[in-house]
Each structure stands twice: as C-alpha cells, then as structure tokens.
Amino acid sequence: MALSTGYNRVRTAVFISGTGSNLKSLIKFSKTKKSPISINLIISNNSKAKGLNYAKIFKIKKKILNYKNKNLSEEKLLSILKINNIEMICLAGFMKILSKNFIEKFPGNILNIHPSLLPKYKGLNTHKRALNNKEKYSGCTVHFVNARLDSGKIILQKKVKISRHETEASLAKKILFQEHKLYPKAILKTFNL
C-alpha cells in the first residue's frame, strides 16, 4: 500500500450494508495506539442498516446512497470521499459491487473481507456452498479489491474447522468471530506494521 502513516492516521471510510459487526471491530481497532487508520466516514447503501447506529455511538460521519442508479451513486460517492479526504476504503459486508472506474480511483487502497477461503466460494451464500460440498474447512479472507469479484490479491486468511453437525448459522458465527480479528491484522500487514 502506497500510503505513509507518519504521525497522521490514514483517513478511512468503511462501507456497510447490514449489522456492521466488522465495522464495530474496525472502529475499536482504529482507536488503539498501533492503528495506522482513523475511521472518518461510514457509507451504506441501506438506510436501515443496523451498523449505522455505530456512526451515532462513535460520532462518525455517515452517508447513505440508494444505489438505484449505480453511475450517479458512484459519482456522488467519489465527491463525498474527496470532500472528506478519504484515502482508504474498507468494505465490511457492503452488498454492492464497485465499478472498475471507481476502483481505479483508489488503486491498492480498497480492502474487503469475505467469508470464505478465497479463491473458493466467491460471491454469496458461502457457508451454504461450503457445507453442501462437505468441506472440512472454511474461513475468511481479507483481500485487495480489483475489478473482478472477490479476485484481488489476498492479504490474510484464517481457516475455520467445520464440525460434523455444523449449520449455516453456526458456521457463520464461527467465521464472523475470526473476521473481527483478521481484518485489523490485515490492515497492519498492508502498512507493513
């Protein structure tokens, strides 16, 4: 990552669509001494996303974009990011696919967390697919975002054992617990810390 941390933390936006549990763990991480980032903006495509409550709790600016028209929404989003001097983006359960044009504006500075051991199970329903295929392990991956879905360079992964009586819900819970630990570690790794 071509950003220098110096004494200034890198101004970061987190994009969410749902409960924001990864957002919460990233906010907590950003407040630690060793964190190279500060979270200055929360973006959501869902006005009912529970994760937006963290904006209020932690006094972080938030913006909601309806994404009915992707091009218009992304144009608006780029200007919001520019106004707020955002240098880095962390996707945390953001259910919209960013365009190539958007991604090119932040080369190497967009991270995503995905609930599978990529390159396996890109896209949605990862837990269901892993269970249907009788996998022994699943897990989570933090990777750089490029123009192809869940295909960017992998930063870190964490393996999770699938037990014999695993359900989608139990596997999701197990993996989410690891996601909260993996994302901050991956951010440190991108800054070579």
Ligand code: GRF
The other form holds:
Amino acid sequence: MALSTGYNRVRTAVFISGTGSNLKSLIKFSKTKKSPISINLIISNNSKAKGLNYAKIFKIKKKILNYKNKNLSEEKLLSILKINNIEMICLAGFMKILSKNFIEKFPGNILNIHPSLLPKYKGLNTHKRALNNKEKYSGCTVHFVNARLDSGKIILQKKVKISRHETEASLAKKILFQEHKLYPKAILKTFNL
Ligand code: GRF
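Mind pulling up the form predicted together with the named molecule next to the form predicted on its own we just looked at?
First the chain shown before, then all remaining chains and molecules of the complex.
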C-alpha cells in the first residue's frame, strides 16, 4: 500500500473480540515516529471484550456491533468506517468472518494475524492441533484478508520452536509474544518501509 496523503498517517481501525493484546501493541507502534498508520477506531463484536479498555486508556473512539444480523452489522460497520475516514483495517483476534462484499470495499487494505504458520492450521484451536500432530515448530502469520478464511497472501511469518513439554497455554504465550512484534513489522512491509 502507498502512503496516500503526504505525511498524514493512514487512518486505521482495529477489530477485536477479546483481550486485545495485539491491539495494544499496534497502538504503541502507531505512536512511534516510523509508523505509517494511526489508530483512530476500535471495533468489537463483543461488548465485554477486555481490549475495549484500551479505547479509554488511549482515548481512541470505539464502536460495538452485536452481529446478531451479519448483513445489517456490516452495513452499519461500513458507514461507521466511512464517517471516520478509515482506510485500513487490522483484524486482531476478531472472531467474525467478514463477507466478500465487505472485503471488496477495502481492496488490499485488510490485514489479519493468525497464530500458526499458515497455510497450516487455519481456523480455531491452532495450538492444540499443532501439539496433537507433534509439530516441531509453530508460529504466527500476518496476511492480507480475502474471502476465504485465513487464506489471503502472506505478508510475514515468525517461526517458534515447540519444546518437549509444551502445553497449549505455554505455546499460546510464546506465539503471542512474537505476534506483538510481527504485526507492526508486517505493516511496515506493506508500506514498503
Ligand atoms: C491472537 O493469538 C491472534 O493471532 C488470534 O487471536 C489472538 C488474539 O489475541 N487471531 P489478543 O486479543 O490480541 O490478545
């Protein structure tokens, strides 16, 4: 993606459903000098998402959509994004699948982070499946979002070693630590920085 407006940072929304540790790391990154993005909006489908606290802490606008009706929620979402002049979307633990129609409104400008070395272990329970399959490595991937789940073009990946006594929790923690570094790096890469 090219920086559109001179020195202005690209207005970005982060979509979450839970803890929001990636959201926090993206906000911190967005405040650094080298960041091409600013985070101007936090979207959650879950009113109880812990990550929503970062809206208050960092004074960022937030919107909650209940997603009871997907079409209606997406329509609402599109108008909220438009009103806020959002150009880029970072999915960070967002547990809803965006429709093809929605994705086409932001061509090449929706990113996601996934806790596996894609194309391995798309979808849920990635750590459990990697451990059950006695994998020696796992990791995380930042990719562009397309209409198929966890299948868009890969931007960056980070590999981590699975130790002998690894548990789902320890692996999740290890990978999450890497996710927080990988997402900002991947964003820089999409801007050729
Ligand atoms: C991360 O592992 C991310 O890769 C996955 O969901 C988790 C979200 O964690 N999609 P957090 O809410 O950013 O702490």
